[in-house]
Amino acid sequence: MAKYRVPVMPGDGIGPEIIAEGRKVIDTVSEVDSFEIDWIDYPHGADHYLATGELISEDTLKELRKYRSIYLGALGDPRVEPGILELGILLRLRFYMDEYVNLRPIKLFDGVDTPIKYKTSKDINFTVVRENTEDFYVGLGARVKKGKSHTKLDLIRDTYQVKFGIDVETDAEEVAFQLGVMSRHGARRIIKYAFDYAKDHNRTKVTAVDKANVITNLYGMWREICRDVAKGYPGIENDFAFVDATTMWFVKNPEWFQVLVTPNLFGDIITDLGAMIQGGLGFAAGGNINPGGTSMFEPIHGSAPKYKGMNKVNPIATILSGGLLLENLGLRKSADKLERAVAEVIKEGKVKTYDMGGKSTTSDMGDAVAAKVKTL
């Protein structure tokens, strides 16, 4: 029997509750499909930070780097200043593991309401591939006062280094600036991943999102690289869309899209819109992926501390993230089985959490999906 070791970080707020249901369903799939998951628990989150002062150590990061997949609940706690846990644990993990792909399936299930009138599950079924380590989220910027100043900004990565020395002279009271950075290597690998994903999942079109009509240097290079990569995939259509137009088409004609590839900032924005048109955050699964290294899978919603311990929230996003985790382990058939179980439970409509207009609990939903797995 094949055995897979998977670190798990339940995290904060509702994290432990939703991760428990995700594990329950994955364990059921493993039982049915004759493999084993050995869960390795890690305590990192608010309680651990408040008790020890540690976010996540270099030794722990090195240890986690040995594994293929990590399962994460949610991070964020009102007892800790906003951003500390997210930056110190979540983003540090993403950058340390070079998880340059943020994968967001946008799929409407039969039985889930979408705010878009007349659209059905046949219309909303696409995937956003978001670059996860560059663009305007590299954290390079400054605020300068009137007069002259010099700012040094360094971007140090395993694959490259960039050092900026910026002289500013202004008669304004104060000026703030933020740098977006895109490397040819970084753009090429995320665009290639999107085309490979399309090919592997029987999709025939990749839409590259940008704002090249205004931010010409950054996204002009993005388009250039995309056209070059597309030449290697003659069976896949390639088109471009400005990010503002993309948000419009998400609402008006979501059926146009199959796979979208997008820089970091724009991907962050449009995937939240994607979550809403697929029925809400309770259905929004996500993966932070390094195809050749360690990847991390989590729902895209937060820790929702006001619901902590209430056994109330929808665990489907976490369960579906577990399906992405299984696929990352090479267990595509098991991942498909998990998604089919979710789809059938939703379609039957007997178990509904509060966000679906029902009164079922978090554990009710996990139990229902796990039971459905056994019937497939």
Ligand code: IPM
The other form holds:
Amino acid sequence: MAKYRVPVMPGDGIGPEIIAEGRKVIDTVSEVDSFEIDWIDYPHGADHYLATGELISEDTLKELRKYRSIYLGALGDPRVEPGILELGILLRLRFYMDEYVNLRPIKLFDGVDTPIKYKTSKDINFTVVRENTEDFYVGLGARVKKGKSHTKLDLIRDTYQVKFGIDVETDAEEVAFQLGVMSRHGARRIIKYAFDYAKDHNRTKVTAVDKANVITNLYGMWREICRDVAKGYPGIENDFAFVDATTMWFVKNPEWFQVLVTPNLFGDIITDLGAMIQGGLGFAAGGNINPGGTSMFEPIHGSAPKYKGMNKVNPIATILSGGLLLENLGLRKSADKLERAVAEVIKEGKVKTYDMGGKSTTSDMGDAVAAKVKTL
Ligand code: IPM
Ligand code: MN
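Now show me the form predicted together with 3-isopropylmalic acid (IPM); what you just gave was the form predicted on its own.
Shown next: the complete complex, the earlier chain at its head.
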């Protein structure tokens, strides 16, 4: 029997509750499909940080890098200054493992209410491929006061390094700046991933999102590389959309989209909107993928501290992220089965968490999906 060892990091807030349901469903799929998952627990998150002062150590990161897929709940806690856990654990993991793809399927299930009333599951079914390591997320910037200053900003990555030395002379009281950085290699690999993903999933169009009309250097290069990559995929149409217009079309004509590829920051923003049109954050799954290394699967939503410990939130986003994890382990059929189980439970409409207008609990939903898996 094939056996997979999978590190699991439930994290903060509702993280442990949703991960418990995800594990329940994946364990059921593994029974039915005769493979074995050996979960390895990691305590990282707010409690661990408050108790030990450690976010995540280099040793732990090295150890985690030995695995193919990691299952993650959510990070963020009101007892800790915003950004500490997000940057210190979540982005640290994404960057350390070089998980350059952030994969976010936007899919309306029959039986879920979308605010876009007349759209159906046929109209809302696309995947956002978000670049996950560059752009305005590289964390390079400074605030400088009136006068002259010199700021050194280094971007050190396994694959390349860039060193910026920035001389500022200003008569303004204070100025702040932040650098967006894109490498040719970084743009090419994510755009290629999007085209390969389209090919693999029988999709015929890739839409590249940017703001090349204003942020001309960064996204001018993005467009140039995109046109170039597209030449290698004659069966797949390539078009471009500005990010502002993209948000409008998500609402007005979501059926136009099949696969979108976007720089990091715009991808962050448009996938929260994507989550809403598929019925809310309770349904929005995600993967941070390094196709040749360690990947990490987590719902798009955060740790929802106000619902912590209440057995109330919808675990579907985490369960579906578990489906992406199975696909990453090479278990495409089991992943499809998991998604079909979710789709049927939603369509039947007997088990509904509060966000779906019902009273079922987090574990009721996990139980229902796990039971459905057994019947498929
Ligand atoms: C997301 C989140 C993260 C991001 C934060 C928590 C760093 O919003 O996964 O979309 O901006 O990528
Ligand atoms: Mn986000």
